[in-house]
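Presented as structure tokens, the chain that follows is alone, the form predicted on its own.
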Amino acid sequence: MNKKLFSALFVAALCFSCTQKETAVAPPEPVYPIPQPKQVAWQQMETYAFIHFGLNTFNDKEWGYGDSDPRTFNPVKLNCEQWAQTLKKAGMKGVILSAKHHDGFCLWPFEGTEYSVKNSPWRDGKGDLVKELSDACRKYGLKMGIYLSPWDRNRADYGTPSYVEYYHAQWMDLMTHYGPLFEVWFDGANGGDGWYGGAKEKRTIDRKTYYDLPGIFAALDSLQPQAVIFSDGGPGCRWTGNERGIASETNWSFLRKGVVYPGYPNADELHTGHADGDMWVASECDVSIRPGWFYHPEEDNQVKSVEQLVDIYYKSVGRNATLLLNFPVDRDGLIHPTDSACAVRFHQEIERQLSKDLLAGIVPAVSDERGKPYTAEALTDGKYDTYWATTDSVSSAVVEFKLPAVTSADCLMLQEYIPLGQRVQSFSVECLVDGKWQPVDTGGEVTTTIGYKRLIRFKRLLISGLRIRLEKARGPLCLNNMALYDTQAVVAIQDCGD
């Protein structure tokens, strides 16, 4: 190639390269409040486990008083692999592990207190439950986080300023031992009747005071520094007012500062957040494989079945949060062989009517574009960090596919780009049945916010196209996937009792 030549093409290519960066557009400012990128990380495990297991595990009880013998723990076939590898099969990504229960009793040799594994029979008294999860954990790829119940049912101190010393020495010894934490877990239960060293009366706190929790979360952010901190009011994700593992149909990731507490008692403002709130915190959906959280031999035939599971799964991922799925080892120390059928079906079954995203690949007609690179490209290319936006003054917008052939379909998966902020607060979904555009029967669901992920299953139809109508929003819209799915296409797993 002579010079000339050369110099003409590097000139073209730079000329090139100058109109590409001025026809690229700024990305939207964010909409605040907005996660911290653990937050964002936190999400997208979607699932994650459980794990209810100590003294009331072998004394029938769900709360204990704080009074059974620490004798009566000795689980003679322990094996945290076995829990690790059942929570893996069943696609949770996560487990955290009650290290200490309302009861008092510690899962580890904690130094303060005789009131654990180091005075039962178990492992000859040896034991370190703690550590033999996360063992396990690191074993086969799932994160740990820790619950440790603010209450003590045990403790002769509870309710004075050295329990609060006793519990942030706890925290302090399970955040530098036990390696990375996920999330930590701080219960809304505290305070009422207990054992107390044999006090046997009932004590009140401060709940919002009582504990210093700012102190503790600063010795977090700077010990477990990716762990997300769950409580009523988070600071990082909040509970989601009930125990049934439902999020409300509006689910806002915020909470105004200062509002809420250990055990807030207006559960419907945890349920739907507040949508003016300045602070993120999104929502965890708890509850139980089986009616109870602790292990009880009378409910081994009324562990829920694969479509409640579905259904949960649905309602909690699917409306804008994260599931936590309880396991209740049993005194055997393993998850029981019910309970871990009907997990790894729940899994495979959503697997199953997830599998195919009919709108893969499609480029939909949008009413508004900001630009390269948020275009509509990027709402069926399967990645979560490429998203189209509107321009800054428009904040609804429709977005339609065309189907390359009638197909069947019942449900749709929407997703904000959360990084940048919540911002959806009503939309609505349309289909085309022959050449006819109608609404979609969600069987009385609303249609309001989206967030990290939102869910819209409805009546199956025969449809050749589809349209969202994205009716009101905080600022311009911003969302990075869309999908469309016939969950009823392929045969569904079997139940766990099949």
Contents of the next structure:
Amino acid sequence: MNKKLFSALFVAALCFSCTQKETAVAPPEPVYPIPQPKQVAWQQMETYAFIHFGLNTFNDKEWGYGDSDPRTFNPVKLNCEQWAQTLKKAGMKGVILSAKHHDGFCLWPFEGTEYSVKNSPWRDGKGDLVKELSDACRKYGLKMGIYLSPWDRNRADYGTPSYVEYYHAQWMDLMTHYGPLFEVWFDGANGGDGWYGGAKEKRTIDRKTYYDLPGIFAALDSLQPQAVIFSDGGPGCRWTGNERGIASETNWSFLRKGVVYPGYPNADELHTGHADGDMWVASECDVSIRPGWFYHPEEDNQVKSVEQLVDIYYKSVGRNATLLLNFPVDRDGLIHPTDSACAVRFHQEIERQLSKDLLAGIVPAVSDERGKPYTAEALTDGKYDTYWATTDSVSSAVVEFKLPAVTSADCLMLQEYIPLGQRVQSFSVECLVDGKWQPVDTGGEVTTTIGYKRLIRFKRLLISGLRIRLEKARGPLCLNNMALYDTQAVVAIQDCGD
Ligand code: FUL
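Please give the corresponding structure for the form predicted in complex with beta-L-fucopyranose, as opposed to the form predicted on its own shown earlier.
Now the full complex is given, and it begins with the chain already shown.
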């Protein structure tokens, strides 16, 4: 390049960056607590699967006592690729396997115990289910997670320090041999009666201290830094307080430090989160596609319908939580065809209902705007990382959309830009119907928090405008996306029984 051309380009670049400086304003300050980037990535997964499988499957149990014979574990057609393909088709982004449930039976050949797949007829005792599933996940692009029950009703030393060493060693093994884990699950149900090496007694432990969870969490942080740690109280994500897959309408992604521990008795607090919490611990909704977590043939006709699953989706993902949907793998070692059909059709139905965003590309009028690049355009540009924000002193605003034509609508989607915190405490929605603004009928669903995502279903209306009043927030507003749908625009997917 000749010198003249170089200096001309240099001056042009300088001028461009000066203009940028003049027009771009500073981003809003975060409002704490805020999520770690891995917690944002985890929430963006939205739906992922649970698999409960083990000796319970073959012995018709939910909570095995710890004495079922390992020789009864024989899933002759087991095929993790069938699981992965099904889950992929059902829109799941990952899968968490019960590597060991309360009965203590290990689905991988852990060297610290004889109570594992190595003493079963499956693959002549040479199988490793954790490996087979992690290979299938890699092949089909699913993330892998592990559930490892702290409570172990098989171990003779449960309740003593040596069991804690054993439990830590199990985690070390799982952390170091099966690739990256996106989530690790610490169940709150623990302690009580069990076989315990033949003692057959009740053992209680101090849930707060016995397992030395901080020690395991530290190892996880260094060996699996991307893994989000689930327990009743986090630190990565928290139980939503029920096993029905339903999050609270008011759902804060915060907990107060040092309050909640595994087995915490106050489920209501877990349900709403602590509005004044100082830790980011978003809620996860776990629910089984059947009544039980494990497979029972008599539940073959009790698989949740597409309609029930869709409702669960709106009440979990649509209320600032993730959905962890459980599949009880059957005695052949496969996801049962009914479960598979219902889950796939559920996903197709959600895709159908939320396929056409009626606000795409429409720039709303806003009562306040921070300045470039935090302008109203960002709300409907379909990008996650661009957002509209208000000026520092403003924590309420009105966002108004004019629609190009009268259209029917019945569902609104709102997203706060959570990397900067969760802020909105209250909002309301109005529609322009026959030239008059009227509040939408949400059927009683309260419009308080938004968080990562809120889906508000309302009575279907023919509308020409939409107004969202963001009434109260913990700081200036930062929202990255808004969308509007007519979920009944196209004929619904048939239910799985049809
Ligand atoms: C509970 C357990 O006791 C159930 O068996 C199941 O594993 C569920 C996901 O968590 O606490």
